[in-house]
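The chain below stands alone, shown as structure tokens; this is the form predicted on its own.
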Amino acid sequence: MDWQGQKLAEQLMQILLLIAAVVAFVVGYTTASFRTMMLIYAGGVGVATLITVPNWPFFNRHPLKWLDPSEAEKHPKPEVAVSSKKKSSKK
């Protein structure tokens, strides 16, 4: 999965749970039943599920392109600065 498809995965995510909830709540709310709002819910959460976690083809369509091997040989890494004073705690 690249960037943008977690991106989209988040957002589709976010609206399906929405959408899970407010029918939920109606359909509970008008039928005065705690257990019927809570399957449908979780029904929402299943689908939601379903949907946004396997890596699906349509979250892939901007791969990354990888650094070849051999060009990274040719560029080498970043050396880190390291200070040589140590503060001392004893006084």
Given for the second form:
Amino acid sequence: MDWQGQKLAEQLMQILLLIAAVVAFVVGYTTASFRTMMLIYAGGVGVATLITVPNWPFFNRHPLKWLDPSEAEKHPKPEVAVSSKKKSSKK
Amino acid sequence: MHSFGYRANAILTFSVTALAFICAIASLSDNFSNQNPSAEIQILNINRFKKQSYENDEVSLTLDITADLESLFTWNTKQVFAFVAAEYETPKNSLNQVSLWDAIIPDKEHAKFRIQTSNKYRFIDQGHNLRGKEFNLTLHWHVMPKTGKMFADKIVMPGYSLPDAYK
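For comparison with the form predicted on its own, provide the form predicted in complex with its partner chain.
Let's see the whole complex now, leading with the same chain.
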């Protein structure tokens, strides 16, 4: 998943679970059936799991652009002078 | 949300928290139900009233219990536990409560009943105080929920008394 996908996945999970909880309570209360409330909520949790946990392609629509290997060779990492730095920091 | 395990854990904890929340609201909704149970108890017969050879007094009664506990059942009720207790005062104890009979009522259909029975549990006093004793018969009930708080209440029926001499 890319960064946008992660944000989307988290938002989707929270919203789906909240909707499932509210719908479950309202339907259960009006039908006076505790069992109905639990079943609807369990169904909602299952749907939310299916949608947000696996790595679906629509979570990867803004993929990160890593540098090409050939591009990276043209710009080598600067070398750090380790020994002189150590001496100065120990003062 | 950068791995399968991370998202699975997140959804598990969030769903359990939301579940706890709706169960708490379900329990709170019980406070808004109107409850008006009623009951009546008659003593049909006093079978035996004796001293247990140099020990304590014991009474055996036959009770006729009528009760309508249907209004106690809400959508969040698992069962209602009801029991009848005899309450009286003695010089030694300011309040004695002796449980005579109990029952578990599993659903609304069984909540309106009439039963004639001898006492399920023995009515034994701590001492010899029961001759001519006046006592109350109290029907207690505990409404046990599927989730949340348990409610308990009672109806006190005064004015019963035992004979003045052993039988």
